[in-house]
Structures are given as C-alpha cells and as structure tokens.
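What follows is a single chain, given as structure tokens, in the form predicted on its own.
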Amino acid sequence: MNDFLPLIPAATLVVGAIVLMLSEVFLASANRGYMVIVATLTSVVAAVAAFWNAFEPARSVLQGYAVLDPFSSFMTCMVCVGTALSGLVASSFLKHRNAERGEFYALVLFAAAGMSLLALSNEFITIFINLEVLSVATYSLTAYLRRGGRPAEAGFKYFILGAFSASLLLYGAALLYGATGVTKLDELERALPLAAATQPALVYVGFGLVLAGFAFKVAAVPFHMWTPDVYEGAPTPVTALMSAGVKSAAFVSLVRVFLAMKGALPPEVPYLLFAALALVTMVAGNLLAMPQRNVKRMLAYSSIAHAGYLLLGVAALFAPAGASAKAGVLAVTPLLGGTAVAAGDVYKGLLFYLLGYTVTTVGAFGCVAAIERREDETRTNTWDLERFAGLAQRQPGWAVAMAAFMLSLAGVPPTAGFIGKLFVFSAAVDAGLIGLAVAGVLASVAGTYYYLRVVVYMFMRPSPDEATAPFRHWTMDVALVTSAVAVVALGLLPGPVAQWLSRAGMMFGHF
C-alpha cells in the first residue's frame, strides 16, 4: 500500500477528469458552472495530499520505477496549485466565447497528472511515458479553440517539435541503456562510470541528446523556436498552464535525471554544458523580448528568460570543487564550490523560484485573457500593449494586480520573483559562479525595460476611445485576487515557505 502513495495526486486529477468527461456526456442543461468548480476542488484535493506525501520518508517505490520524496512531492503540490489557477482563469475565458466543455477540464486535468507522475520517474521509460502524457494532453489543449488558423498552426507546431524532442530523449536514452544495460536512474548511477571508461561514445552522445531532449521542453536557447508562436496560438490560460506547469515539471526531471548521470563523466562536462545554456538563454531571452509590442509574445520570450536563471541554478549543481580551469564569465571561484551545503540551497532557490514562477505567470496571463476580446481573435493586434493603456482607469483592480505580477517577473522587491532570483543568485555565487551570477543580475536588469513598459502603458497612458469594458466573471476575479497576495506575500514573507522548502529540497538519494 505504501508503494501507492505517491500515486494518490495523480490517481486524483484522472479521477476529476473522467468525471468531467462522463458528465459532459449525460449533460441535460447548457449550464457548465460546476465544471470549473470540480476541477479546482479536484486540484485543491491533489494538492494537499500532494502536501501530506511531502512529510513522509524518502524512498523508492514501485520496484524502483519511482520515487517518494519531498522533492516530487512538493513538485506536485505545486503543480495542482497552477492547474487550479489556470483553471478559475479558463473558466471566464471559455465562457465568454461559448467554448467551456467538459473536455477541456480534463485535458486540463490529464496534463497535471503527467506532471505530477514526471516529478517522481526514476526509470526513463517511465520518464518518456508521462513526458508524453503532458505533452498529448497540452497538445490538444493548444489547438483546443478552432476559430481561425491561429489556434490549428501553434499546436501542429507544438506537436511536431514537440514529438521531435520527446525523439531525441528517447534516442538517447536508449543509446544510455545500449552502455549500461539499465534504464532506473540510479542502477544507471552506479554504472555509468565502467561504461564512460569503456564506451565513452555511446555515453557522451546518449548524454547529450538527453540534454536536447529536455532543453526543449524548459524552452532553452537554441531550443526555444516553438515557444513564441506556441505561446501566442493558444488559447491564454492553456498558455498560462505550459509556462508553469510544464516548464516545472521538466526541470524537476532534468534535475533528477542528469544527477543521476553526473558521475560518469568529468565534472567541467556538465556544468560547462548547463552553464553556456544558462548564459544564451538568459541573454537572448531578454533580448528577444525588448522588442515586442505584442503582451503575449513578450511573456511568451520572457519565460525563456526565466528557464535561463534555472538554468543557473542547475549549472549550479555541476561546478567543479575546484577554480575551473575556464576564464571569463563561466569560470568557477572556489567559495563553497559544489559542497553539499550549496546543493541544498540550490534545491531551496529552484523550487521557491518555480513556486514564485507559477503564480506569477498564471496570474500575467490571466491578465491577459481577461482583456481579450472575443471578436478580436483572428486579428493581429489582439495583444499589442495599446489594449493595456488606461487599464487603472477602467479596471483598477486588475490594473494593479497585473502591475505586481510584472514588478515579480522583474525580479523587483517585495515580490516573490525578487526573493526566489536573490536564493537562486545566492546558490550561485556560493558555488562559485561568480561571472555567471553577474551575467544573470545584468540580464535580469535589462528585462525590467519591458516589464515596466506594461506597468507605464496601464497606469500613464489614456485609455483608447475604442476600448469596451472587458468580460468579468467571478472566477477570473478569485484568481487574480489569489495570484497577487500569493505573489506579494511570498516576497514579503518569505521565511515560513523557504524553512519548508529547506526540507523539500531533499531529494532520494541526494539528500
């Protein structure tokens, strides 16, 4: 029975998701409210049992092909909070077009199981199996609004890339399995360095098309081509729920999985590789997003920004114990360098700063999406930041919740974005990443110019003579309201979360 644990959040989220389906089914009225009601109180039940794994011993479960610890377990405690969020956003979003249906709830529902059950794999065809679970769920979800081509081409673009990097994962980890003979991460651990030693191709080549795999789906440079037109095809909270959810999930994984591997080869390998990853995607992800008008398109440029400073954090992990023998920005100064100390902190600034991360994303589109107008959809000025002018004039409430929602993605305190970059910069320097460290400051600096450019059009811009009152309802409303005190209170408050996060942190067989 303790073999199941872990399995309860998931088992939970398909449970909601048939009883969504079976009700759309035998429906005998239009009426469709309680469906978002379902979904979140079904996420919210995850959630808390997701909370109450968290206090239980780490150990392997299900023969080895996964794992219970406060790793995954808070994992998938954040991702319900996103499902649920996303989910109060759909609701309003949905329903003004016509479109809210069962079926969406349980996609909906669907993609947070497979995320939830890729935070505790530990065996990599369990890995690609719930990575694929995710991806068919968001996948159908992207291309879920029909009207126009925008919706149809951001999810046949998502599908094929998407089945690309799943590919390259999977080639990969079958050219590990050809070395080693094993798939369980940590059978895999202990037999990679014999295989390096005597089948150094197969490991190097293996290692790194696992690393592609994944760089994909956290959306790192060069692997970011989809996300922009991803991002702005899809219906707005189904974005919202791929920023957060999916992105969180595939870093938890990649973290389980490369330290798992992180013995076989020499350590300036890794964190060379995670370091020059960090440094173009923060870098470019800026530097793609200074340009665009386009709200949705910025944000959707801006995540791939924020998969770089996590992309910091992991590197992180792999500094060698000793000065590098690399000079200039990815040069590692012997601080702390690499002791276990600093890889607690690291474990603490990525989960605080995927935490801070959920809220605030689900909670920028959100904004978004409560400013769209159904009949502006096939248009291409949907999104430009004219639609933001005069916002505090006509909605206050959602003018100032979206003002701290780009105040936290700017890193700007007290915001929980300004706490979880400070833990995750922290991590770095202590491990000795100076030059990087300063490179993500100086590129997190460069990000506020588009962020406030949000807050300025909202706040000291006139609203246009064509702007209409836009679409309210309740559930819209709970979450922005929910996302903005979560936003503020965890920079504000930061203490009681990251003691427990200290515990979270904690990973089987890294403790």
Contents of the next structure:
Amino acid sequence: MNDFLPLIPAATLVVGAIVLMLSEVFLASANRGYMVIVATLTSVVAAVAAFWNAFEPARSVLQGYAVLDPFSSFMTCMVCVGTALSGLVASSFLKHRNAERGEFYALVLFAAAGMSLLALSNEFITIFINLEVLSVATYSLTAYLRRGGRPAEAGFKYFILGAFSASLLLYGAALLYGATGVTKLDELERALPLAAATQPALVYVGFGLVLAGFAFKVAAVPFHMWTPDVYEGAPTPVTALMSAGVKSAAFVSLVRVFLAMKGALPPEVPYLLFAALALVTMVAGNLLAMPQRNVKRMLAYSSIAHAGYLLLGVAALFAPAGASAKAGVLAVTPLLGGTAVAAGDVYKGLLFYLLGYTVTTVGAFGCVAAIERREDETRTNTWDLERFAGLAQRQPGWAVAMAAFMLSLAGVPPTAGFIGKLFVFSAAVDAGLIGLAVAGVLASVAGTYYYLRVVVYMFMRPSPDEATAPFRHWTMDVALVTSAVAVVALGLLPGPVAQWLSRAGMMFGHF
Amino acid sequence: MSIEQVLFYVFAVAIVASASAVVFLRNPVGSAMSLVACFFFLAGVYVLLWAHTIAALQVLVYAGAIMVLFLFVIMLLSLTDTGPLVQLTPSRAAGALAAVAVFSALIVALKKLPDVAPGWTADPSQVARFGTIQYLGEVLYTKWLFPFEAVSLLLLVAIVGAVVVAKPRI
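Alt. form predicted in complex with its partner chain, vs. the form predicted on its own above:
To see the whole picture, the full complex is given below, headed by that same chain.
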C-alpha cells in the first residue's frame, strides 16, 4: 500500500477528470456551473494529498519505476495549485465564449495528472510516457477553441514540434540504453561510468539528445522557437497552465535525469552545458521580450527568460567543486576556498521560484484573459498594450492585481518573484557562479523595462474611447484575488514555505 | 557473413529506401504505401532480434489497421496527386545543415560499437523464450506494470483529445 502513496494525487486528478467527462455525457443540462467547482475541488484535494506525501521519507517505490520524494511531491502540489487557478480563469473565459464543456476540464486535470506522474517517474520509458500524457493533453487544449487561424496553427505547431522533441528524448534514451542495457535511473547511475569509459561517443550523443528533448519542453534558447506562437495562439487559460505546469514538471524531470548521469561525465561537461543554456536563455528571452507590444506574446518571451533563471539554478547544482571550469562569465570561482555545492539550497531555490512563478504567471495570464473580449477574436490587436491603457480607472482591482504580477515577474520586493530570484541567485553565488549570477541580475533588471511598461499603461495612460466593459464572473475574481494575495504573501512571509522547501533529502538518492 | 547479417543488410537498405520514398514521393498515396513497406521491413528486423510478437503486432496493427486509416484520410481529403515543390529558403538550408550535423554525430557515435551488447545472453533457453507472447505478458504485467498503466492513461487522454480536436467548432 505504501507503494501507491505517490500515485494518490495523480489518481485523484484522473478520477475527477473521468467524473467530469462522464457528467458531460449523462447530465445533459446547459447549466455547467458545477464543473469548475468539481475541477477546483479535485485539484485542491490532490494538492493536499501531495503536500501530505512531501513529509514522507524519500524512497524508491513501484519496483524502482517511481520515487516518492519531497521534490516531486512539492512540485505536484504546485502543479495542482496552478491547475485550480487556471481552471477558475478558464471557467469565466469559456463561459463568455459559450464554450464551457466537461472535456475541457477533464483534459486540464489529465494534463495535471501527467505532470504529477512525470515528476515522480524514475525510469526512461515511464518518463517518456508520462511526458506524452501531459503533452497530448496540452496539444488538444491548445486547439480547443478554433476561432480564427491562429489557434489551429498554434495547435499544429505545438504538436509537430512537441512530437519531434519527444522523439529526440526517446532516441537519446535508447542510445543510453544501448550503452548500458538499463533504463532505470538509479541503475543507469551505477552502469553509466563504465559505459562512458568504453563507449564515450554513444553516451555523449545520448546525453545531448536527452538534453535537447528537455530543452524543447522547458523552452530554453535555442529550442524556444515554438513558444511565442503557441503561447499566443492557445486560449489564454491554457497558456497559463502551460507556462506554469508543463515547465515545472519538465524541470523536475530534467534535474532528476541529469543528476543520475552526472557521475559518468567529467564535471565540467554538464555544468558548462547548463551554464551556457542558462546564459543564452536569460539574455535572449529578455531581449526578445523588450520590443513586444503584444502583452500575451511579451509574457511568452518572459516565460523563456524565467526558464533561463531556473536553468541558472540547475547549473548551480552541477557546478564542479573547486575551480576546475574556466570559461569567461561561466567560470566557477570559489569564494572561500573549495565550496561544497549546497544542493539543499538549490532545491529550495528552484521550488520556491517555481511556486512563485506558478501563482504569478497564472495570475498574469488570468488578467490578460479577463480583459480579452469575445468580439476580439477577429481583431489583430487583441492583446495590444493599448488595451491595458487606463485599466486602473475602469477596473481598479484587476489593475492592482496585474501590477502585483508584473512586479513579481520583474523580481521587485515584496513579491514572491523577488524571494524566488533571491534564493536562486544566492544559491548560484554560493556555488561559485558569480559571473553567471551577475548576468542573471542584469538580465532581470533589463526585464523590468517591459514589465513596468504594462503598469505605466494601466495607471498613467488615459482609457481609449472605445473601451468596452469586460465580462465579469466570480471565478475570475476568485482566481485573481487568490493569486495576487499569494504573490504578496509569499513575498512578505516566505519563512514557513521556505522552511518546508528546505527539508533535507529533497531528491531521492541525491542530497 | 552469417545469414542473419545478410538478412539484416537487406532489411536495413530496404527500410532506408522506403522511408526516403515516404518523404520524397509527391503522390500522398505513394507515400502511404511506402510507409507500409517500411513497416514490413522493420518487422523483419524485429524477427532478427528475436522479437516475434512485436514483429507480428507491427504487421497487424501498423501495416494493417493504422495504414488503412491513413489511406482513408488521404482519400477523404481528396488531395491532388502532386504536392507543391519545396522552395529552398535560408531557414530551410539551416535546418538541412543541422540535420546533416546531427546525422554525422550519430554516425560517429554508432561507428564503434561493442561486439556484445550489455545485458545480452547467449543462453539458448532464454533466447528461445525471449520474444514469445508468454514472456512478454509476464514481464509487462509484473515488472513493467506502472509504465503499462501509464500507457492506458495516455490512450484515454489521446482519445479524449482527438475527439475535442475533431469537433467541428466549439
């Protein structure tokens, strides 16, 4: 029975999804108000179960195919929070478009179940299957509303590129299997050093292909090309779910896979790869976001930049002890003699950053969804900055919430985004990545420009004359208030949450 | 060269040729038929690997059921016989270069392989058991139960997703 503990959150989500799917068939009523409540309750129950699991000792379960560790349980908890909030945003969004159906919520919950299962998978085939569960659900959600040309294009692009990247991951895993004869990550960790000595080319190519597959999923530069188009074309609540959930789940799996492979390679190799990816992603994400006048597209590029900050944390995890890597800004410089990498601080930083990013990004996309009107579907300037002009006079509550989300994304205190950045950057400095941390801080300062521009438009520009009243529904207000309160509360009182997240033994097998 | 090696090269060349035909033929029905051929030759490779069950399933499910659906879709869409010719743009050229680079890396990686694969056993009793339905079933429902159940979730999600995407308009 203990073996099934980690599956409880995912099982709850799947049961909720099936209930919603069947209710669409058997309750032929036009009143679908109960659906969002069922979906939210399911996510909350799953979040509580995952939170409960997070205090179990880390161990390997289900014959080594999965692990129960606080890292994956906390991640599942965050995904469920993100799912509940995106579900609430979606309810208002879909009601306005007369498109609320059970299968939408079912797919959202299936996607969350896939994310939860991906976070705890500890074997390559299981990782691939669960990655596909969450991907297939998000592909179809992207193409859920097909009004105008953009959603169809986005769904197709996401499907083709997602399938391509998943096949890269699978091919890399197959090559590693060819070199070692095992697919379980803990066995791989033991078998890989010998294989790397006898079959270095096979191991390196496998490593590279697996890295490319994950880099596609977390939208790291140079594998980010799909992100702006897909994020813009997908229905806005789905974009919120994608940027919060898919990215977090993929990050957990990425950390798990590469920690298992770490021992087989010279320590500079994974470190330099992740450091270079982090640097390029932070800089390019922020530079590309700057000229965007389209707020939804700007948030898409900003999610690329945030993947870069998270990769900085991952690079800190792989920083070689002692100053063995020297490559300009990527150099590792121990502050006080040889620094032991404090993995616990990195896990705390990554998890807190992901938690803050989840509530912030869902809220920000929620605000975008809130002022989007049904009539806009045929227009081209739906998400233009002009639409936010004078929002403070028209909808003061939404404008204040959006300002909080923008400040949090920019990393301004007292918000969750600030504390998350503080944890990640200080973990990076502790690991000796001073140059990279400075680059990250500079990139986020540059990012402040485009986040604050939205605030300036909301508070300091007059309303355009043709501004129409937005559609209001209680679910949207609940989602925005909850995420805004969470963003500020995590920024003011990070203590208790940070304490949970700094538990020892976060990652099974790695401390 | 043993007979297995000869057969492997026959199948391998045929797989590469038919897979290229899928991409390069301009008639969609021709592409689909080349894909059927590719699946058959792939089944041959599976047999050489002692994976009889997988080979049979490959022919029944892929070459049979799935390709029939492919052909139905092509006929329903009533595509013209010839697709547009692909123009060479700078981004396509860059893509082609990247593909060539990845392939060269793979060739380097695969050039020097060990004589005996890790985990390989020549024990005849195990080899004879290896690809059978009985062995596959035993392994699938005992050792690989968790991934197997995950696949059932994946299929459910795929069905729901396909229905959602195929709906004319919500």
